[in-house]
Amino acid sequence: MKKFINQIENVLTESLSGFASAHRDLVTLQLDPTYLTRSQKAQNKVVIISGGGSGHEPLHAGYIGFGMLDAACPGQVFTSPTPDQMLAAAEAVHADKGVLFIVKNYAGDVMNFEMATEMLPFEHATVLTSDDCAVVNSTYTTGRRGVAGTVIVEKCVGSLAETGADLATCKALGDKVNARTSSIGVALTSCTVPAAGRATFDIAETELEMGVGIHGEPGRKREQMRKADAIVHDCVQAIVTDFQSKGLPTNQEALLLINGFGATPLMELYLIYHSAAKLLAGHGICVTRSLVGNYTTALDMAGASITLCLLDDEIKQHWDSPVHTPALRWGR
């Protein structure tokens, strides 16, 4: 394993320290317990807190700032943060209108966030993201996994919270965005967790993993490598079928997010976008909003995910609204 590492046990602390220093105008890092907050605390609003295992950067710390998160709790690599991190973050940013946690549907995340909410002394609610249509159940989740669609939920709910909306209204929008979002990922290589020092799984040069999770966990099935258009076709078909199974009409506007897993060049991600947009048009889906890049990674995995969010006027309004974070910013 060749990595830019000093000591394995210090990787996360050193990385977070560098992140906080590089973006000191936007974020502040606290250690013991570890969490990050906005440098300037928001006032009189619902605060939005998320978190999860590290290794998915810029999720979640990269989305702290105006129009998105008030705080993020990073766990060790691919490991849930602990309840004391979540409690400390909530107490630090609470702004008198309640706390909304955005939690990806992984067993450890769900359990620890639930433990934290049981000890929280003020009003709170949770949005559970579950956009991954690749699997129904896995070792890591109870039901569908929360993956790159989490970014869309955080952006829209963060926007609504800035308007002074109450906790119930913010949660309702988060649940709606999640229900109207579907994702599927494809891995060409494994990822390497620093503490393990080797690839999480073995995959041949002639193979791909369809429906892979963001921790390297298996997907729908191992398949033969083929041309990009054929891979994208199968991903788009899975997403369209997912929406149809929910009874959602697909002949509407949509946001298309092409997300890299950490080791896929932008050249390839834009190629995927080009292919997916054409295929979606054939299903009557008009892509009017887009995002292409590394937004929910899996360390050094080569691969990508396709996420589609079916838009309505409310979602579109909050996606378009100003945002200013280390990893996402426009309109301000």
Contents of the next structure:
There are 2 protein chains.
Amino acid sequence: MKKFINQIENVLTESLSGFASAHRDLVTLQLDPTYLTRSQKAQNKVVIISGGGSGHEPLHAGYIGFGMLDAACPGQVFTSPTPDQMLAAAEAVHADKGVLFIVKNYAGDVMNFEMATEMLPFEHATVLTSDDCAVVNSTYTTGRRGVAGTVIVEKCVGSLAETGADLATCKALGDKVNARTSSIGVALTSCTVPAAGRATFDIAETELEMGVGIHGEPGRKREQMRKADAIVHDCVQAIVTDFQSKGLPTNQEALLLINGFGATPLMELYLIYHSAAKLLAGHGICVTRSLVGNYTTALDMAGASITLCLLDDEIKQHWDSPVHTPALRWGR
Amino acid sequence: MKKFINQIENVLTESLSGFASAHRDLVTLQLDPTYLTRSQKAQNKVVIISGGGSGHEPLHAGYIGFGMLDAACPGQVFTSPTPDQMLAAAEAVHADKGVLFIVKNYAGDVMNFEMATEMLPFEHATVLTSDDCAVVNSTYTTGRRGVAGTVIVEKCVGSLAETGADLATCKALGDKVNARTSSIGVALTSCTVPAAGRATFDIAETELEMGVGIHGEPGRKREQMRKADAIVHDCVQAIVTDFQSKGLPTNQEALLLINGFGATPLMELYLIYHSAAKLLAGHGICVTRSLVGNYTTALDMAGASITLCLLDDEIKQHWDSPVHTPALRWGR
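The form predicted together with another copy of the chain is what I need now, so please give it after the form predicted on its own.
So here's everything in the complex, that chain up top.
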């Protein structure tokens, strides 16, 4: 394992300290318990808090700021944060209109966020993201996994919360965006968790893992490596089938997110985008919003995921609205 | 070699097509010859054009837009663009105040941009970037290499050009920023050029390449892998020594850019930032501007570079000013 680290037990704290220092105009870090908030506390709005294991950067702390999250609670690498982190974060940012947690569907996260809500003295609700159409039930999950589509949920709900919308309305939008979002990922290599010191799984130079999870969980199938168009074809097919099984008409506008897992060059991500947009057009899906880059990573895994969100006027409005965070910034 | 590609000869065109489609509000792609411009042509300003071999994405096309470049000319992977590309780009974007080329110091780029200027019917000047303090002369270079500091030059000169400044003034700022910027990179793995199909160089699991170039060129020394703080210490020392050798006082404000080469997780880049900022403080250097991420990559190389730019009021003003490109966006 070759990584830019010092002691394994300090990786998270040192990295978060660098993050908070580099973005001190936007975010503030607290330790013991560990959470990050906006540098300028928002007033009189539903506060949006997310969190989860680290190793998926810029998810979630990179999305703290105007138009998106109020706080984020990072756990150790690929490990859920603990309820005291969520409680402390909620106490710090609460702004009199309740707390909305956005949680990726993994057993540890679900359990710890639930424990936090049980102790929380504020009105609260939770949006559970489950956009990964690859598999139902997985290594750390009952039901579908929450993956890169979570970024779209956080962006849209964050935007709505800035308008002063109430808790139920924010939760409803989050649930709607999640329902209209489908993702699938492909791994070309494993990731390496620093504390483990070795690859999470073995994969041959001739293989790919179709439907991999963002912690290296198994996907649908170990397959032969092939051309990008053939890989993307199968991913797009999986997503379209998922929408059809939900009864969602696909003949509409969509947001296409091509997400790198950490070690895949932007050049390849844009090539995937090119391939996917063409294939989607063949299904009557017109890509009118795009995001290409490393937005929900799996440490140093080579690979990428494709996420499609079926747009409507409300989702478009909240996707396009201004956002000002370390990892997403536009419109102001 | 496992990459998301179809035919090797189509990688660049497919990737650029995806890029132009994903960012069609900002950039437009032309083929034969290949160049990219802003979607909205700027008027009455010095136009800023850059280019170079592909494989360093988002450099340079990712920096096309308001406040930065007017056009970019991508060559094949790690291969200079040809003069007809620069000529066509200049013809397309020229806006009556001359053309400023920003060129990284590699023999092929220098030669081809020079050939273009010889045929160019417009007033023109060139800023040659040479921020890499690792080595003098290298595989593809006479003199120092231009690396990630080029992003800072493009940002500042691009900002100045928007104010209507004349060609000589834009060139002078570019030269000044380049002189006040120093970089050094470290590779943990090689990159793999698609057309070659194998690693550019061999490196053991226990080794790093100190001072590596962004094409995998040799650096100062093959060294033993060690803790991040020890690696960063040597990088910071090299940069500080470089400034001292130029007679530049280091006891001042600076911009710190931690650049990933393509396969290094953001978590590690922020850890490097944390380490570097502390060490710089020990040299009296106060980091007041930051950029952390993949901004000048080397395909799928694991590794990172540290770039420091010594700020003055003029550079700060042009760094902070609004920019609206696919890869850098703030302030509007």
